[in-house]
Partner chain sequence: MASITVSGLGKEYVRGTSAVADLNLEVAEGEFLTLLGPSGCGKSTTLRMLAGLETPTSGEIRFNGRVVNDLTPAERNIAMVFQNYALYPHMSVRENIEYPLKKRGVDRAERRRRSAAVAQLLQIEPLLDRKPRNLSGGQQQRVALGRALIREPEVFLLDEPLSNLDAKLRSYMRAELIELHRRVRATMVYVTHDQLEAMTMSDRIAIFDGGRLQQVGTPDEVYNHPANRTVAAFIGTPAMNFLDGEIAPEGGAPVVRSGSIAIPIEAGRTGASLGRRVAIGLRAEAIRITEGGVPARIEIVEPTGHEAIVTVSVDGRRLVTRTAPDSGFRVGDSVGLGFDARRLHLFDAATGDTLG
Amino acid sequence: MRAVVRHGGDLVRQVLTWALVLALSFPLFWLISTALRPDTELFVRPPHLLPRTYTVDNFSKLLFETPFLTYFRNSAIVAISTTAFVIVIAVFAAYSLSRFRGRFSAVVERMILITYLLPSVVIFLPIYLMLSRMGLANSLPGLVVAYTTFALPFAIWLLRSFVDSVPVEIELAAMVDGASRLGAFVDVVLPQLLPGIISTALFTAILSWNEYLYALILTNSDAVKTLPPGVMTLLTSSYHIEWGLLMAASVMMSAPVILAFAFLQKHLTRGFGAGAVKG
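In the form predicted on its own, present the structure of this sequence as a single chain.
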């Protein structure tokens, strides 16, 4: 009897889980379906789940008749550069906060936390003035600097939990065997932090890839626009919204993020588990 009840409970949970997955996946399905429809099928009543006629005209127009590829390239450059800067700085900062405790360590931690909790709109004006005086306004390096300012506190706090989960004893054992502090960090600690670094890098890259406000205000030319404001420019440049073109652009914008999650899911799950357990 208990086995039957347990089997019935598992079945209900599986049904509910799949129902939730389908509900969450439906917007993505409708996005792709609309991108593959001709304009004549966009507003038919009743709507069809699948296109009656498949076409790639929306993708062709997006790639060859608009500056979408320029926006895509700029977003890739900004996301990769920001992620590289943030990870390098955050790894050493998190290691320092975890291993070297001093009189002002708690103050520094609170300052980092306060910086992370501040809305990005609050620090926009100082960042804009700083970039203008440095000559980095309306440029990709300026966007990298701006994104680093509000992505770095989050990365430090996330990576610090991973550093705390690495036992100090294995690092001290390496130093007893003759390794320097830097050598012990590179050979012992850094490999243990790899899942956390991958998780932090992924979230930083997604944050840089999807950011809209700073990219909209700090850039004003097509040569340096990223995808979020660039796609909006495509939509507002005509008297009507081309829904097929919009859905094709949304598919192209979402594809790198979905692929990144698909390939890094194992490392991401392992990273969450490692960061949640303190050694």
Contents of the next structure:
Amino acid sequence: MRAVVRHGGDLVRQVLTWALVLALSFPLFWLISTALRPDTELFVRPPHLLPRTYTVDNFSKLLFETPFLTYFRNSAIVAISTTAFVIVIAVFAAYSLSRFRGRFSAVVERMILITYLLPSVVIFLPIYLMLSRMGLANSLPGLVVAYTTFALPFAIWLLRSFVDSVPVEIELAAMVDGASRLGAFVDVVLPQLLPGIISTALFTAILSWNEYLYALILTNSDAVKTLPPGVMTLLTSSYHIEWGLLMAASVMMSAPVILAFAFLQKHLTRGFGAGAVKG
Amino acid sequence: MASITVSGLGKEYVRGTSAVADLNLEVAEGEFLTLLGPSGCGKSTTLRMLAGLETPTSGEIRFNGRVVNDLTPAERNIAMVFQNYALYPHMSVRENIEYPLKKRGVDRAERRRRSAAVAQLLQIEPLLDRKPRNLSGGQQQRVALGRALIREPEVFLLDEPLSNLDAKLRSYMRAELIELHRRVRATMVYVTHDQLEAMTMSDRIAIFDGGRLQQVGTPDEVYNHPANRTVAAFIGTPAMNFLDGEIAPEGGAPVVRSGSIAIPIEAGRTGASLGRRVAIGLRAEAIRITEGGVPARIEIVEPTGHEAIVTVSVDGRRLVTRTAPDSGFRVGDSVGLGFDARRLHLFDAATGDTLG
Ligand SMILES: Nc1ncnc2c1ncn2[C@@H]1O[C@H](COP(=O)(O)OP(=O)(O)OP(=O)(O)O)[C@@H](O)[C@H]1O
Ligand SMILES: [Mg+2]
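Starting from the form predicted on its own, produce the coordinates for the form predicted together with its partner chain.
Let us now look at the entire complex, which starts with that chain.
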């Protein structure tokens, strides 16, 4: 009797889960399906679920007739540089906050958290002024600096809980066993932080990849535009919206994110989990 | 192997409060010295200063006569076993054991040879490819030992290495450690708050309380000739009985008197001057339940199998003694007590120092 009930429950759960999965993935499916059909098929009624004729025209136009590849390259450069900066700074900051407790540690921690709580529109003006004074306005390094400041507080906070969960004794043991302080850090602490580093890197890269507002305001030439404002420009520069082109661009934009998630998902859930349970 | 000389060593984590104060200590080459004391008395702090993991606030540490204060842990050539073993979680048992050699640039073939030898010594050969999290507490403990043993360090430092094990494994590992020390003849400094470990394993025991060294001596010395009341109270199970008393003359010979109890003082005990207020220390085995003697009442009987711990009361004060398990005493029985004058300990009532 019990088994039957349990099976019944399982069935309901299965059905619900699949329904949810289908509902959530439909936009993605529609995106790809639209990107692969010719313009003539876009507005037919009733709409075809799958294209009658497949075409890669949208993609070739996007790649060869628009600055899309430049945007893509810029986005990649900004995302990779930002992630590298954030990881290096956050790992060391988190380590220091966790291991070198001083009189001002608590104050510093609170200040970092407060920085994170400020909405980005509030700090936009000072950041813009600072960047232009440094000569970094309308440049990729300017974006890297801006994104690094956005991502750092959360990155430090996340990594800090990882460092906290590494027992200090294993570092001491490594030092007794012949390692320097830095050597001990590299040999025995860093490997323990790997899931946290992967989570943080994903978080940072996605933040940088998708950021629109600052990219729009801080850049104005095609040579330094990133994908979000760049694709927006493509969209609005012609008289009508080129849906096929937009969909192709969206597919290309989402692909790296989806791939990254697919490959690193295991670490991601583990990372956020570990960050969460450790107080 | 090294001898260790510690002079005037002190550590203040917080200015004004000493975790360890004015420590003077010698550890001979090849000696097994135990640091014993209650929680928070500064044992680990002392050990960490020896290891170079903690900077002393004052004083000097010498290995073989050479001051090592300014040397890093790596330069001191020591091996340490931590209370929680501190194994490297992402490394296999073999990698854990070989790590100290790797850090010292020993080549791979030689590392393999020595880790195999250590694994054999500790009987952990089948575990070499496992990760620490897949080991039992006792196995982890051996791996930690193995990591310490693989080099020939000047000194072994062990911080409560057995405290995470269950009672049976603990007594087994205790025997193993004694055997190990006998075989490698290394200078070992061993921290514990378990007096049984200290008594059974050590050449000498250093007893700490409140950051201060109270006494250093062989297990026999600290048990039979405690330097003060603190040491006497800490060593021995059941704990020593203490009574307030006074030295008084009785029939020409001095006795120490406490209520209805009067115990003769043996000739030659110079500290016991007439009229002096003292603390009387009596171990359980110095008190016998007899016919006659000082009247007392049985309060608690705790059989342990090979003996019985019996708590009696004498005019409202409780004393703990031991008897044969089959002596048949019942709670409420009226009995008499006899005291062994040769096993009488006297301490100054104010300072707690032993009176000769
Ligand atoms: N890092 C530290 N910062 C401040 N105080 C400390 C620190 N480490 C230890 N202490 C204090 O120093 C004193 C001695 O500590 P220590 O760890 O040496 O004690 P212990 O004898 O090893 O005790 P246990 O048996 O509990 O391990 C304690 O009062 C402790 O609170
Ligand atoms: Mg300790």
